[in-house]
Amino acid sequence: MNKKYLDLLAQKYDCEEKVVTEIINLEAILHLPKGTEHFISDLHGEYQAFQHVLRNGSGRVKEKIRDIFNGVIYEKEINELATLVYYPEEKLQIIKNNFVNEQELNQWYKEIIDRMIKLISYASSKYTRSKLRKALPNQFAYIIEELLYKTDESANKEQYYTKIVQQIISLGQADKLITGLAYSTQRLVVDHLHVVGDIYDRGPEPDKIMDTLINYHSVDIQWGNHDVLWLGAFAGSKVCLANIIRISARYNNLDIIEDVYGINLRPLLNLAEKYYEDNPTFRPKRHSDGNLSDLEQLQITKIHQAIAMIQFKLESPIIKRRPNFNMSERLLLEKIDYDKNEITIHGKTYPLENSCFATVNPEQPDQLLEEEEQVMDKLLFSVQHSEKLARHMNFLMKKGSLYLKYNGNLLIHGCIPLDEEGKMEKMVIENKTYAGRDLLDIFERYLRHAFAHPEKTDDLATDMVWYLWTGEYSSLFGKRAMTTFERYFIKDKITHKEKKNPYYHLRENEETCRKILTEFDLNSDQGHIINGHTPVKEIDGENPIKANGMMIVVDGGFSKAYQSTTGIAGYTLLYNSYGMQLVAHKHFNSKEDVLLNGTDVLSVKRLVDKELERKKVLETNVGEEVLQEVSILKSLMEYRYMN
């Protein structure tokens, strides 16, 4: 052990009474049961349903509320209590106006206290006291602990409790000390949050949620697909930043872009209203709570189109100077018959229709207007000087990784590559083969070379970035090709269709999960893979956990836009110490139904695995990082103190 970085401990730990306590504590801490993990995965924007998911931690309070109280108290008191917990505010105003004196409403009080209470203690039974005090809002962490802590065996201090209660409602705190109640209890429920990928797009306010992100108290994030899309603009590449703004302007969520993350688009509308007009295949999605006026439409529809051929132009020269990227059949705008307005791909001619190749020089298709390169400097130069989306981005670039192993599982958002015979597809960068871990190790290396070097717009690793979002062995895209063009022009809908990397039927068998595992040295018997990236379509019978458990798909449609196909609206999973279950979630009609019915949006639970010893914090990545700071304290007491 490095003699200086123990001095430096020392400094802490400046007597032998200090380091044998710290030991103590720390060794103890090891044999408590482990905390609750809470997997969410594919949010898209959607904000309000990962809020209400995020509240009741998948049903953990309403589960804890009835461990407690059931047979205690009515169904309909149950409801209330875990609603109360959910939106203190707002509940808490509700039932306020449902009282005619103030002499019910103070007796309501000490009753709410009182379950809150308890509530609080049994969701903090397997926490020490100095974590739940961490928990706790300081404003009344010392009252909190005086009523969780009474014994009253000889009723010595019975009337001390009831004068604290009464001096809290007296005092007029009654609603902040349930409300600092609820969100502890919404804390102690859920120890650790792994949010499995995509964040970003089709739903109206992903920049709240990545709010609420860096908030909470214990997070980290895969990413996905859509997630590197957003990195990679701001990272400088234009042409993620091209497809982020596509995107939203086919979801109608041009807002994010503007209103929230503060980049004016108006150079684009500008280019938009010369070259283009209306088109039926590029008008906005249109959202069921949210009208737009006949001349809103037609902006954004121009929006759209200007910036989806930018996009394909854009695409061009990577492709031609990335030729290990094996993507020149999707040079398509060099395929094109300008003259007769076709295509021929993959040896087929295709009539194109609601085309719009205004801006296009056939005999240099992929060449952009001077006015195109302008509109795209200037929106980049916003991108990355916007401090909310450098706020949001780096927070995803700290807490966020390709992959994760965490507590002997992995987590990924996407796919491992594998060819048709289950082996891992080999990928050629700058003359070096990857495969397998190692290409997902190297395509990450690259995506942080990239975000650290903003000024760098077209070099490899900006490149890679966008092949991330679109390329056949990306790990994140998972398919042979995306066919964003051929959606837009070409009728016939064989040319739709994306072909699945092999991993998503292999997935099935427990012998890939196994070796997959293997490959990241993560327990082959033990160990779980968590996907998320494609959406489970429950409504035809697919199953969520595969190959006998080892594989969980905890992607279910949040977005609403993939709902009417997966008829649910989500899955999360819950890990703690006896186990892991699936949660399958119903669509989320709003927080007022909730506040006003006590609706919850969850359905059956699933036992995906049950631990035959309740697992304890010695057999988690916790319980590792635990183990080596015990390590370094007993190096310290034998260097400083038994010599």
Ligand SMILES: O=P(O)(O)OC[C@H]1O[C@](O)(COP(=O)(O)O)[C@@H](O)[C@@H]1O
The other form holds:
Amino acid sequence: MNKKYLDLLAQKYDCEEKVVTEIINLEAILHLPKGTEHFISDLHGEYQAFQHVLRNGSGRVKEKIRDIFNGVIYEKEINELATLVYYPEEKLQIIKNNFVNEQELNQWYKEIIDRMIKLISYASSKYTRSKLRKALPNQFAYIIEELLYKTDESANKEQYYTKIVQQIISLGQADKLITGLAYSTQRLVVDHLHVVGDIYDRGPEPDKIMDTLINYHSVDIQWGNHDVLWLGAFAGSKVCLANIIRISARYNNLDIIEDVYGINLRPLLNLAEKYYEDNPTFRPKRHSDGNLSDLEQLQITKIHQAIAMIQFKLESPIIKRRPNFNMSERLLLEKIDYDKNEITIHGKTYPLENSCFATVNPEQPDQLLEEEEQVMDKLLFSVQHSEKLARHMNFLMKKGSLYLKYNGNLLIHGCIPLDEEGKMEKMVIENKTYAGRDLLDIFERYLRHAFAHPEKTDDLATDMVWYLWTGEYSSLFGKRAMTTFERYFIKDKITHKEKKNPYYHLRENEETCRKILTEFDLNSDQGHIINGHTPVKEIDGENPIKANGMMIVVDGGFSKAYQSTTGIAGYTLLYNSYGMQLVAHKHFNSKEDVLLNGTDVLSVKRLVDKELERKKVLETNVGEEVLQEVSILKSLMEYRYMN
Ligand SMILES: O=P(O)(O)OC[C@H]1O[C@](O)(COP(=O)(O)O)[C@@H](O)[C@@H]1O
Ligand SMILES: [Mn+2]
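Please give the corresponding structure for the form predicted together with the named molecule, as opposed to the form predicted on its own shown earlier.
Now the full complex is given, and it begins with the chain already shown.
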């Protein structure tokens, strides 16, 4: 080992005892049970539902409570404790309102603190003390540790502990302590979170999800097609930008663009007002908040048309300058007969409905009006100068990747593009052919390049980000073509169909899954593919566990817009030292519902895989890193202290 490096390390470990202590500590960690991984996907801006799943650890919190208190306290109390752990601030208020005098309240405080301490003690039993300490609220760490390490034999200290709790209550600190204990418990039941893509679009609060993830103790993200669309916009792709605004208008979420990220929509609105009227297909989808006035709805409808038309125009030059994207079929503006108001696709002519082509010059349909161009320039400037968006996008880049190999499993949002025979589909990029893992690697390289060069708007890397959103060999899209135009303007539903990549039926077979795992250098006897992106239609009898347990689809189904087609609010996955469990979630109504009625509508569990022996940290990714550290420390020991 490099002596310079060891000398540097010796500055940190400046005596023999420090090295020995660290080696013993790390070796001990290796033999602890592996921490719990939590997989969620397709959050689509549904912050409240996401919070709920995060706070209850997909049912882990209640399970732990049951382990300790089943038969000891009433079911009602179990639910109360669970809700208190999920939403401590709100639940405390509700509970406190029920007490008529202070004495009763103080008695309740004593009991509940005792229960919460028991719960923390149990939830942290597989962690080191140092890890537990990190999970405790700073201001109470010392007190909680005192309470935690009271063992049964120390009955002579009983009074001391009672006194501590009494003091906390009389000093008016009980609420803070309970709240701290609740958040520590949440943190302890899940060691690491995987977000398998699609944080953005459709739902109202993706920004809050991002803030939560930024503050989360341990997380990684596999980008979804919608996340990449936002990254693309930030990286300088105007067509990606047009798409995110179009989708926001469609779902009545322009607030995210305007109020949350501070992007001025005024120039776009002016343009929209000038050229567009009301139009039924462009009316916003969700107006559940009920406070959308007729005028607002009309404005959104106009903006929606303005930005959709800009998007269609912007697609055209990319398709033309990138023949290897193989998208000339998508040059739809050129296939329109503007006099007859009809379009010919694949040799068939369809009448156009609700068309809004006021800004289109039939001679040069993809040409942006000068006004449109100016609007896009202003929007892009605004996007790239939004501090909040920069913070969120940087985090997405830092914690994200196109795929992840983690503890023997492969995590991907969309697919590995396959042909009907199950062979990895090839794509030629800059005269080189890529397929399978190489293709994903090169996609990711382009995306990172585009992100590092936001000033370039038309280079291959930036165009490639848009390809990831909509291209036939994109591992995120997983369909042959996106029929956005047809959905707006053609009645015949045949034209709306988006043909899926063969991956989506081939993934039912073990053989396909083995091949993919092997492609990524993973052990195909033990690994799983964890997939998001496609809502599992439980209604039609679809099973999220495929290929004999090798393929698990965890589309969270958080997106309210899609819940009627799935019949369920989706799935999440837990992987702890005993194995994997898929958790099915019923529809999440509201936080208020959980708080008042205890409707914690979880969760059928299906056992995906049961470990024969409890899995230890040693056998995990983290374990590999710890092993390396141990080996380095041993070298230091020999070099410095043993001769
Ligand atoms: O339901 P909407 O908003 O019309 O969106 C439909 C579009 O979304 C997509 O399904 C992509 O989004 P998902 O990743 O959520 O599936 C496209 O294939 C399709 O054209
Ligand atoms: Mn998706």
